[in-house]
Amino acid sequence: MDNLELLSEYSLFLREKKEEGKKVVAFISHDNIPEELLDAAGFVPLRLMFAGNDELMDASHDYLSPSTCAFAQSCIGLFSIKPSHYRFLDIIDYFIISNHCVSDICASEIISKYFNIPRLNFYISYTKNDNSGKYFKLELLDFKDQLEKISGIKIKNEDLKESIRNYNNFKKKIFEFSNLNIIGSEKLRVLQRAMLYGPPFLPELESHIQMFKENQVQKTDNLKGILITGGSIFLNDFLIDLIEEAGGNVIFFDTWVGYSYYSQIFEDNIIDSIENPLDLLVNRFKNNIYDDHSVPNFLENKISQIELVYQEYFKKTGRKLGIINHIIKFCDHISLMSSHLKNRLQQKGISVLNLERDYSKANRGQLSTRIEAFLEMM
């Protein structure tokens, strides 16, 4: 299925559970949003997870300096030009403005006020330690109230729960799906389209597994294996193409859109023992310590989790592993620290690459004469 189908056929999702009487909630895709709050209070999370290009960057200009990361101005862009199979973008009916890093608050602020679509604030501590929990649980409160007063609706703790245990089962599934040895394209596919739809998706990711389990077709042996970290390849990026062009497959997608969120999944004896489901919600933000919030720990985190996923790589195939550092241009939480990040694992002897770029379709061949040489360095 490509691109514009899966648009298509989610405008139709997004229209029928309007239909049903629910409510659009839309969002900046990062890692600490509560999908399940909202999900508890009859709402519908629509991440913003598509890639722009060159028209949508350029339709930001008017509200956001073009020094600003490139995903943020493609987000505006959408919202400037609607280009027709985003036409569900229409029928959102709040905007969640937070503050994952500075161009999320910025875009988000921007979408809201010029596009005329009502604000949710929630905001997330940048530190992890027991203040931040507190703060945590603070924002979640004052967020459970925004949501009843626009539902006129109490959340109810089982209710909270509920939904907490099916995103539960739902990552748990998606984190199945993410170890079979398949295409990395394919397997990027269905992770965007899981994380478009949350659990209702679930029948069709388990028809997904069966299917790729029945009919292991797809030969990896003689692609070169590629981590992806930094940031995530959102819908309609080209960069997966320039990769598994360039002889290479990306095994491990270690984003966003990817491990940051089907990691985050608790043990079934847990949900059970804590009495109120805000808890659970405070817990898993401070137990996700792999994200770019994990401050001072950030780093050495993120080096022990792509050292152990290179190990791991290396001790099932005999084979090294790739690291591309993928930066989206202008965006700080991730240039930041990309030197650092090369500089430590190339000391453990993995290969990194720091790829910066935009969505400009112009510098197409200069990313992949870059990306082919890297894999052959490998």
The other form holds:
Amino acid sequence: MDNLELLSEYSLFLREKKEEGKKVVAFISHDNIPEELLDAAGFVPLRLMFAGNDELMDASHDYLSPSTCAFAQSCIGLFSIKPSHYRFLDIIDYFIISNHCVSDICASEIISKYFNIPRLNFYISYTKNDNSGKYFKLELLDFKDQLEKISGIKIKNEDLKESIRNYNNFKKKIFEFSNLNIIGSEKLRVLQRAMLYGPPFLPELESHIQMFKENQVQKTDNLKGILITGGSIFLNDFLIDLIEEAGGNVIFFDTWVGYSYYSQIFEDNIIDSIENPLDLLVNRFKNNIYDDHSVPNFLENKISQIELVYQEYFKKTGRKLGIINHIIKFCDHISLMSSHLKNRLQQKGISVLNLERDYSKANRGQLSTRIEAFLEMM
Amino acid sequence: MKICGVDIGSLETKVVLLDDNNIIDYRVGRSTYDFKRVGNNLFNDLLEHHNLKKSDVYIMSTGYGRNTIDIADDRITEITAHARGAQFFFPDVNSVIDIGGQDSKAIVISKKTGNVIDFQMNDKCAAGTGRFIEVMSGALEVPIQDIGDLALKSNNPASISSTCTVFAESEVISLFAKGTKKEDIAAGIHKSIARRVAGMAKRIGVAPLLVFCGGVAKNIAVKEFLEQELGFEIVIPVDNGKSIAQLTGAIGAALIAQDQNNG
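I have the form predicted on its own already, so could you send the form predicted in complex with the partner chain?
After this comes the whole thing, all chains and molecules, with the earlier chain placed first.
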């Protein structure tokens, strides 16, 4: 199934949910939005996880400066020109305004205000400590309150726990899937679908796991292993194709669409042992140490994580893993850290390519050269 | 078997025939819009001149258009090719700066292994590339081959933005309007390129011995201003007293093919 088919299938899925009386809540994809609360209140979460292109970025310039994060630009472009495959954006009922980064808050404010989508607010702290945990809990309470008011449903602890359990089982399954030895583009395709649909995708995910386990025919041994960090490879991005055309294979997605999402899991007994399920979400927020927008120690945690994957890969294959730090143009968080990350990993003998780009097709040739040269260098 | 390196750049195509580390002959032509035709024509011209058949030659392509030429037996990026070519001329090379028609690159090479250990390329922008000089020589109405010499006559280089070709062109026009001398504008243009490329190169820690190659290395003013920006002397590949900096990528590609064929 190609991406256009997926979008059309997803559109049908959302429309069916609407016919069942559900409301759709959209947000710019990042890993701190409590989907479980949305689910427990009967809403359908819609992650904006679609890559941009020249047309979408251009369309956003009526609202945002061209020097804003290319992903944020593209999100606005989607609402501004609504290409035919994204018509499902017309049926969004609410939009979450969040502050994961400056571009996130700019884009979500603009989308809500200028495209007339009622807003929900959910703000997060940039630190990970006890105070930010208390702040996060207050935000969760406020968010729960907002959801209860618009849905008319009282979110019971048991319902929220059930949602947390569902999402937890779902993420565990994605974790299992991500460890399969299959080609990166195939892995990414399933990861993207899983994150778009959420737990309703579980049966399909299980059948993918079964199928890949039974038919492990994909030979990846002759390809050079890549870990991708920094910006996610969103739906409709050609980056994964460029990597594979150059002879690389992404074996680990250290990004929102990837490890940052499915690694946030609880032990089952913890879900049952904690009385207030909001505390589970607070703990998860505090323990999300790979969250690339938080301080302190983000860089240290990131380096340890990458080093661990690098060493495991080397132990398993006897080969070195290359790191591509995918920097979406004008994403301050990733670009600010990029030279530090590169220097620190290089000191450990790990090759890093800082690959900065927007979604323009015009630099496809240059991107190919950089990726190919990096693989030659490895 | 003879080896041929074909470097299809965005502005010029270079074809080099190599036999056991000796440069037998080469051809250079404008790439135009039809990379494949130009590459084939230059290659066929070399074959004809040396009474060779296609099957006598192993071809390694490189450069922006490396994937467009179907006669190539293998392909390599211009980054790896330039590094290998620079090593051929200067075995102790530490770094390479290649400024071509469409992009500029800085490369750091391991002295221990001879392999590329880091590189940096310019963004999708003509500033800091040969295209920038071409546009500016048009604006100044000075032939491109003369603009470097003109720049070196300046005692008071004008200040010109290094960030954007379009803005820089407007700046040049406004400098004209103010009566700024042509040589000062030319010097400003060259300093602007040098500043931009040196900034990129310093980020990956280039150091002597640094080899300057690519078509823009023919321009003496860029070399001089680059040396000022970097704070050390840089060298250019020469053959029989003639700069062959533009051929470094094609030579490197041929050498890589030769290395591979020799096992």
